[in-house]
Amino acid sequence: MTNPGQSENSAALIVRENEAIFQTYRRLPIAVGHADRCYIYDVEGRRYLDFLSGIAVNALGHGHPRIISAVNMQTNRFMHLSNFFYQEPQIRLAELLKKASGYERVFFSNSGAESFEGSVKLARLWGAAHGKTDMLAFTGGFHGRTYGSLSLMDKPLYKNGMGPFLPNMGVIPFNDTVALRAAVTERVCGVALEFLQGEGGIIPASTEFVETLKALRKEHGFLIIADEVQAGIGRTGTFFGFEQFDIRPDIVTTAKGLGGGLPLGAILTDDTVASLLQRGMHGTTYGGNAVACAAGAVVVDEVTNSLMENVGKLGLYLRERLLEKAAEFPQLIKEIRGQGFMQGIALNSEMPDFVELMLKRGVVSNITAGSVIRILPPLIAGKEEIDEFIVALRDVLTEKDKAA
């Protein structure tokens, strides 16, 4: 059966969108008809390799049969009940997350921003019991669009004209150990960071920075909040990105890939911190939706049983191919950075037409932080898809090099 609007061409659908929806997104000029595994097809039938994965959401690609089966089965049982009821899909997913992470408690939300907002509340609750009120985060970090998140970010475009923001919040330079030591006082209750920054340009924390953070936590006593919304759920080759370092954060926030395409987030922590939120103090209507949790259980099972190994091996292959391009085009590429299936090509200068040029070659890609090509393949991608991406990338770089 044809879906409503499916017979319309891309141009007609774009006109309808322009007349009905807030114009806050820079959309790609693609009206999607359907998607399958690593590919998106527009309503005219053109195929695009998807190396953005819904911004790291579609961990198992599009239309994964186990997700479709789990969603259909759960939809036939019930879709939404509210959190007044015990629900097996929630419990099953929480148990899988506990096993995969080693944390003792899970709180389900709808998104990464909501998870991060809950972590801010947790840190402030913990701080209230210890006479601490201040929180710190870092330049380049992205934690969502809510006021708690924005208060711990340095993104003028997202904040201009929207203040005042929450008090006792500081944003200091990322990977700057001197600034970190100067900022941490006995008043700090929480320090939040992405151990591998996504929107900030695929920038990893340095080992020295992480070790300094650990030492300061031991000295001053505060909670470390790991924002794993983009880097988590196997994307770096470990279940969470912070596992690339010798550290155990006190609170972890996750989302994106967790739901396999459905809105789902989570906060993970241990009993001591979790117990601060007593009955009625925090909640969500949709968080832990049964259908989303059924999909999430498939994602965690697939990631922990096979895909993390796939990402570890093929992530190295992807990196090798990217390093080849860096050596071939040193005048265009400054460096390659990242882990697993979360890689960044830092360009020497901005390339505003890169996404358009890749689309012409049938590849969905992304530029972040002005001049970083952000690569987020589905975790099911293989060598064939990586090679397809590299061919298109080389073609674009060759074109740009000749035009320079």
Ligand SMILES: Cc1ncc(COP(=O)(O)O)c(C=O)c1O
Second form
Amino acid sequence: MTNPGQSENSAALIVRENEAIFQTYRRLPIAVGHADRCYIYDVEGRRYLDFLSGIAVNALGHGHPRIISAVNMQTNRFMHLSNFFYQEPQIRLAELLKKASGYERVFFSNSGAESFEGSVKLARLWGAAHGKTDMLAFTGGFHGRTYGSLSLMDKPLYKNGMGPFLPNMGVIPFNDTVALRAAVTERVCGVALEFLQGEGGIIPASTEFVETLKALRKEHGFLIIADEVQAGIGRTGTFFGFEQFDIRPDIVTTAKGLGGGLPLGAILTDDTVASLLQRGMHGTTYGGNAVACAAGAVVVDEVTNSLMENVGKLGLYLRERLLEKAAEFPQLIKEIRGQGFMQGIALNSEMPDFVELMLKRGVVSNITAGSVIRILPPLIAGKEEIDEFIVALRDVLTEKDKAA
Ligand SMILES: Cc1ncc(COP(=O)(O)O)c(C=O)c1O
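What's the form predicted in complex with the ligand like, now that we've got the form predicted alone?
Below, the chain from earlier opens the complete complex, with every other chain and molecule after it.
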């Protein structure tokens, strides 16, 4: 059976999109027919290596047989009931997340922004109980497109003309311990950060910064919110990105990879913080959807049982290959940054046609923060796929180098 529109070519589908959908996205010129493991195929059958993974969503690649089987089984049982009912897939996934993370409770949402909003509410509730109202986050951070998230972000493109934003929210320079010390007062109830910034340009927190944050929490008392929406679920080689440091945040938000391709997010905390939200105070219609949770349980099982190890080993392999390229093209590459399967190539200057040039070589890639090539392979990627990416990368960099 073909889907409606499946027989149309890319050009026809692009015209239809242009006329029917809000023009908010800069799309790649690919109309997708199907996708399998690490590859996307357009409607004409051209194959692309997917090193973006739906922006860190397709942790297990496309069409993973265990996800398909779990989703099919759950769809046949029931798809949606509402949170008026006890649902085994939710409970199973919550237990797996508790085991993988060591946190005591889970709240399910549908997305990263929604998880972050819930964490803002938790921090404010905790603050209300301790006479504190203020929240802090960092330049370059990305937490979603909702008002709570945007109020703790600084990029003008996402905010211009949309104010006013929430009061008592501050955005201070990332990795700047002096600014952090100056900003933390007795009024601060929550500090939110990505321990490895994604959209901001694959920028890891420095150990000194994390240690300062920890010391300030001890001194002043506030909740640390780890936004693990992009870096979490095994992507950095540990279950959460913050585990690369010696710290235990009070609230963890996750989404993206968790649903393995279905919309699913979660907030993780210990009992004390979770109990701030009493019955009826917070909720969502779809959050914890049974089909999404069935997929999520497969993701967490695969990630904890084998993929984290794969990312640990092959993340180093990827990094070594990238460092070789940095040594080969010092005039183009400033720095290689990142952990595991979340790597960035910081370029010396913008390369606006990089993504297009990679597509011509059959590879889907991404540029973030203007001049950082962001590499987010599916966690199932092997040496072969990494090598394929590196060959295309070298080819594009050679072309650019010659043209310079
Ligand atoms: C670190 C981080 N937090 C939150 C979000 C928002 O997630 P969503 O788009 O699912 O709302 C993103 C999305 O890119 C993200 O990278």
